[in-house]
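Only one chain comes next, encoded as structure tokens, the form predicted on its own.
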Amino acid sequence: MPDLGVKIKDVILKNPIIIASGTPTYGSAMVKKCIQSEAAAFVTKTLCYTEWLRKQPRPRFHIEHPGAIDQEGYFSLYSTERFNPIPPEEYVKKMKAYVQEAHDFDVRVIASIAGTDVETWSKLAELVTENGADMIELNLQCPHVEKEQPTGMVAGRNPELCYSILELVRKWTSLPLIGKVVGEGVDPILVAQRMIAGGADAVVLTGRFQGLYLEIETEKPIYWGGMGGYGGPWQAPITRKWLVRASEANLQVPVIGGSGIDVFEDIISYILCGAKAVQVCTAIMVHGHKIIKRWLRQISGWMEAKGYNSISDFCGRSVNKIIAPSQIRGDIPYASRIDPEACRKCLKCLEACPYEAISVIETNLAIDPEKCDGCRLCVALCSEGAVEFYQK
């Protein structure tokens, strides 16, 4: 069997899958599922002293395109889930017991914290260190904070504030620190670099976006009346981009792939783009913790088929294979043709073709190779696979 182990600072993880902070890591029942899921680690629901950030709105979840979940299609989870509702001093007593049980299963516990000033960042760092956390994640990504509140996404958009927070927390703990990097409103690589300069031993690239759904009849936001976090499988290409940018920037610390994972291929692709490990939340919320065991079997099978013995064998292998925009070729003549037996005559390609290369001849659709530009739009639109793309 391939070795799936990875290392974050001096902490050994038995595989690259970390369950991200959220509903799947909160409460004793969920924690037990995390421990038994075969994930290498889980991140606690974020500890915070601010009282309103500990109160969970009801309702707080909405899924766009739920029918796509079972089809491995694109859906979006939209929510306004807040931080850990239990006061920090009370929660760490539970966390201490979680750590002991987790270690019996070779699972590491990462404490997520979110301070709002020097005192609370310091207290939280000291508190989780004293109560057995293996690592600390600084939540500088959460979108559910007020505009002037120096925590979550607000703090995360300020690279120098991120530096100061990491530098402060570093003084209060010797544990490995993970900075969770925001994905919008600022250059994530610049933020990651300042976090690392402040003392981060790893960074997560990136988290969910802030979004808004409206009900046009009432002209108001749906359900809870405000904005929410917005993410799902559609984020995977964006995350891969930032992982590549991080590799190009040579950050010198492990990078953990964030939002967008829904299938095992996503995990492999993140590692190919330079991620040392990945964090998963939304997929577990919709598929359950059991999905992790399946992913691990699939990853091992893929590695065996490719002849890889360890994660490091293929970590970052795709980065140098990405062509610069100026080097993308346009001189190779391509064209498309339609298989009349497979075509169901929906006429999508006919309506969409920018070059008017598609026409109806008798009862079938046909493409004029002289007019066809080889753009491949018709192939991309055809759900029946009836359009063949070929080199002239």
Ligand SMILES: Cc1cc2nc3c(=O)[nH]c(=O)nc-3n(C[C@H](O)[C@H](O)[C@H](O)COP(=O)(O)O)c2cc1C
The other form holds:
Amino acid sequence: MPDLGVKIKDVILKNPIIIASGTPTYGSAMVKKCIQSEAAAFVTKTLCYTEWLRKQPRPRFHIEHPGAIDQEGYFSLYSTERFNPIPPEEYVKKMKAYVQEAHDFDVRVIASIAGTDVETWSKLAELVTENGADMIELNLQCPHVEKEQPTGMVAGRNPELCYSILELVRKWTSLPLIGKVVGEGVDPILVAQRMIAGGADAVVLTGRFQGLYLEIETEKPIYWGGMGGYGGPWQAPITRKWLVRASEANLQVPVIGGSGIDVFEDIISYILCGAKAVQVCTAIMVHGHKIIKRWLRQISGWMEAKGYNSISDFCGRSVNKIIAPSQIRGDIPYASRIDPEACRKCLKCLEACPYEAISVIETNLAIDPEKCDGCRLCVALCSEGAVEFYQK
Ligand SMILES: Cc1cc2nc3c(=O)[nH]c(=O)nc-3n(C[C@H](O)[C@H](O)[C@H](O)COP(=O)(O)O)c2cc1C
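Can you return the structure of this protein in the form predicted together with the ligand rather than the form predicted on its own?
Expanding to the full complex; the earlier chain stays at the top.
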């Protein structure tokens, strides 16, 4: 069996899967599922002192394209779930018990905190340290915060403020600190660098985006009347990009891949792009905590087939295989041809072809190899797999 263990600062994780802060770590029943899920760690629902951020909007979830969930297709989870509803002093008593139980299962507990000023950041850091957390994650990416409140995404978009917050929290704890980086409105690599300079021992790249669904009939936002957090499997390519950029920037601390994981291949691809571990939230909400056992089996199977004995054997292996824009070849001639047996004559390719290379000949569609530029748009558009691509 390959060894899936990884190390973040001095904390050994039995595998690279961390359950991210959110609905899958909300409340005791969910925490129990986290502990028994075989994930290596979970991040508590974010603790805060701001009262309105502890009250949950109702309703708070919308899923676009729910039919795609069971087909490994793209869906979006749009939501406005706020922080941990339990006051921090009360929650840490529960957390202490969670930590004991989690350690029996070799699971680490990461306390997520979100202060709004010097006092609250310090108090939260001290509180979770005294009550047994294994690591602390600073929530500097939540989209549901107010402009004038320097926490979550508002603070996270200000690299110098991130630096100061990390520097402050560092003074109040000796636990490993994870900075959770916002994914939009600022360069996440710059933010990560400032967090590390302030004392972060690891960073999560990145959080979800902020979005807006409108109903055009009423001309108002749907359900809760405001904006929401927006994410889903379509975020995976964006996360991979930031992981590669982080590798290029040589951040010198472990990078945890966040956002967009839906299948085990996503986890492997994040590690190939340099992630030491990954965080998952949405996939657990829609597939259940049980998905983690399946992923771990699948990851082990893939590693065995590849002959990898440990995560470090393939961590970052794709990074130097990504070529620069100017190096992408444009001089190899390609073309497409249509299989008339498979073609359903929907004419999408004919309408889309920018080179007018596709025409109807008698009753079939055909591609003129002289006109065809080899761009591959017709292949990409064909849902029947009726267009073949070849080197001329
Ligand atoms: C419903 C919901 C609630 C969340 N709550 C929190 C939270 O309390 N604290 C936090 O740091 N992140 C929170 N997140 C963000 C997740 O931890 C995670 O970073 C994000 O969803 C991206 O990962 P995913 O694509 O696997 O969902 C939440 C996400 C969702 C969807």
